[in-house]
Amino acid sequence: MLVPTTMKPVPQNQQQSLVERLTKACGGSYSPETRRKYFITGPQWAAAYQGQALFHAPTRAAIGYEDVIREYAKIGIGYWSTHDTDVIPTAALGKDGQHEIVAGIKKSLAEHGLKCSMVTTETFHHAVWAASPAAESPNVRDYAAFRVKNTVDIGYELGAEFAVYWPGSLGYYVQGAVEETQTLKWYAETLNAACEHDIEMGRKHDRPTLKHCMEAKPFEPQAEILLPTSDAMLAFIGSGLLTHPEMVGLNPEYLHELMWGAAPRAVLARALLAGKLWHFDINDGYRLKHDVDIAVGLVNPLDWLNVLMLLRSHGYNGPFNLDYKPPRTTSNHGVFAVSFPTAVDRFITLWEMAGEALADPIINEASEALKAGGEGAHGNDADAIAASNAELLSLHELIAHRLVQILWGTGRTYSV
């Protein structure tokens, strides 16, 4: 039963200015500047987002990528991405139009300070793509293998350093319908025409070349996705049919594992033991449930102190970004009012927070001696192994909980 409010309707014209203070008095807000020391990058679809999905009418109207950037640099995000579609037309990909485009981009970029961190190839959404970008067609493959060169053509006049790569439509509605392992092929010589473009790239231009990076998602918008998750992706990078495998890497969503039921943390791992963890896209939602991009340390903030303390201890330096859709209730003033700086405060907290966490004494010693072992047992007696052990065991609850007084405020109790 709802409880009536004393509260009277809040007039239109004062309804910015009420969510405006009611952020502030919340706290825990970082300047600008201090944003801009993390390498958080803001895309240019999550902001752009309108509310629409498959059951949803936009309630936000569009925004231009002038506006995003410009709010980005207010908020102190340092770093843009965007997908190759989000801001040019499909029709003027490769000509004139597209020059155009990216040239105010590289102009509104410079205006505000903010770089270019990643391109991304749209592969998805278009009608092209109904049969995936490996599709029997030759021409639809030809077609693909000329966006993704696009794509780092446009990487290299934004300065990017990372190209992203989402197969989202590479699978199947029915079954039988493809043959897989030569779907694969298909689609991996697609990563290959990216690669060998970008090599002749980085020559002409005498930089680097991009780092290449996959990202998995094992549900939607296929009925069978054939690289649905991190773990399937590695395989394919070792699997022989990429000519510059050292030049594709992971870039893991961190929904995208969790969907599946997967703990995104150990995905990481073996994305870090194979030298493959280039790019991150943080986000938070549900397990076993669908893509609702939610802003990060909102649902899972526990989760997400132990993720960053495993990127902090393992070096991991790079970026962090922004994929999430803020919720179709929140305002187009919200959005960078509320949205984006909440989601970047929150980031920095739990960063800050897992340092924290691996300079605890507590958490330190419970370690150290979970590593030390029990005295008083050696050779192969099971029953004394255990027993030597059994006490020390339950310091994994006990860092567990020491996680969770550092994640509340260390030791906070309560009178009743």
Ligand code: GLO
Contents of the next structure:
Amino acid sequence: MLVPTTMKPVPQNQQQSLVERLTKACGGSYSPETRRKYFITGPQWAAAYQGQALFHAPTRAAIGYEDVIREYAKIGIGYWSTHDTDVIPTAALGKDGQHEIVAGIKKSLAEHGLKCSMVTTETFHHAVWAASPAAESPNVRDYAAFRVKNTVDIGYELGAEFAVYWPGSLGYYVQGAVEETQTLKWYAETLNAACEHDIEMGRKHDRPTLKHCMEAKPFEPQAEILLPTSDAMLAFIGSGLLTHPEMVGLNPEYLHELMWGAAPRAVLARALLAGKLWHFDINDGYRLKHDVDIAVGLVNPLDWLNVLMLLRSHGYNGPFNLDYKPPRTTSNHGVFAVSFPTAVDRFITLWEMAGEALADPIINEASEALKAGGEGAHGNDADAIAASNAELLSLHELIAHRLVQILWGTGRTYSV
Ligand code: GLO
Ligand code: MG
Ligand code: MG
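Let me have the form predicted together with ligand GLO next, following on from the form predicted alone.
Shown next: the complete complex, the earlier chain at its head.
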């Protein structure tokens, strides 16, 4: 049943202050100084996203890098990341126009005290990528090599530490037209060109090379993707096709792994074991749906708590990249007044809560007891071994309950 509202229509000129007042009333926000202590990176494309999609017209006005960098600085997001074409028109890439824009970005970053953490090449949007950056046609592949090398150059100019590759159009809509092994070999050549160019640049500038990170997504924009998961990418890195596999690691995205039905924490565990968890795109969403790119913690806060416990306990110290899309119901003002600050604050809270959960005496005693195991049965007697552990194993469910309690603020009850 609809509850009739007693509120009067809200005049347009009072809506921003209402949103701000209610955002403040929520509490739980950190100061910009505190937020800057975390390696949280804000993508140009996330803040500048206008709400458009296949069935959606934009709902927000276009904004440029000056606006994004200035607003990130106010919030306390200390790092900025970008695609080449988020800021440089395709036609200006590698030309004088690029140098002017990059100089402007450098100035903006310095003025607002931000650092550029990561640069990435857009190899999915432009018509030239219709058959992927590893297309049959050699001129497309040469162009792809130019683009990734040019991104390395931009990275050097801006002082970035990471380069990311999301090969979104590496796949197909209809089977049979693309030969998968050949396409993957060609794609490896593009990454090799980036790494080899980076090595040269590193020597010339006497600085360490970038960390090149591959990012998987199981589908979209192509129907079928040749490297759909982080695990597939680990296999690709180890396949022998890369000339510098030691320079290439992973940028898993939380939702991209959820999209194929994986447990993101298990994906991250495998990347950690391989020594390849270098960068992490943080967001949220639903299993087996498209890339809804909801902000971190809005859908799966308990899973996020578990993910961050894993990362904290393994000393992950790479970037947390806010690769989400402010919903199209959020205004330009709301992007910086609501969307980004609340996303950052949920992340920080979950991160700190993960620290608390790792130190929780109940969880620790339960985990230690499970590792000590039951007494009195050894050898080949399966029934006796099962019986000796049977009561202890109830602690699995207790640990899960305790984590939910920590998420709630522990031991919460209602008076009834
Ligand atoms: C799209 C991807 C995209 C990448 C970006 C970085 O689904 O998540 O945003 O993260 O292109 O390379
Ligand atoms: Mg995504
Ligand atoms: Mg991403």
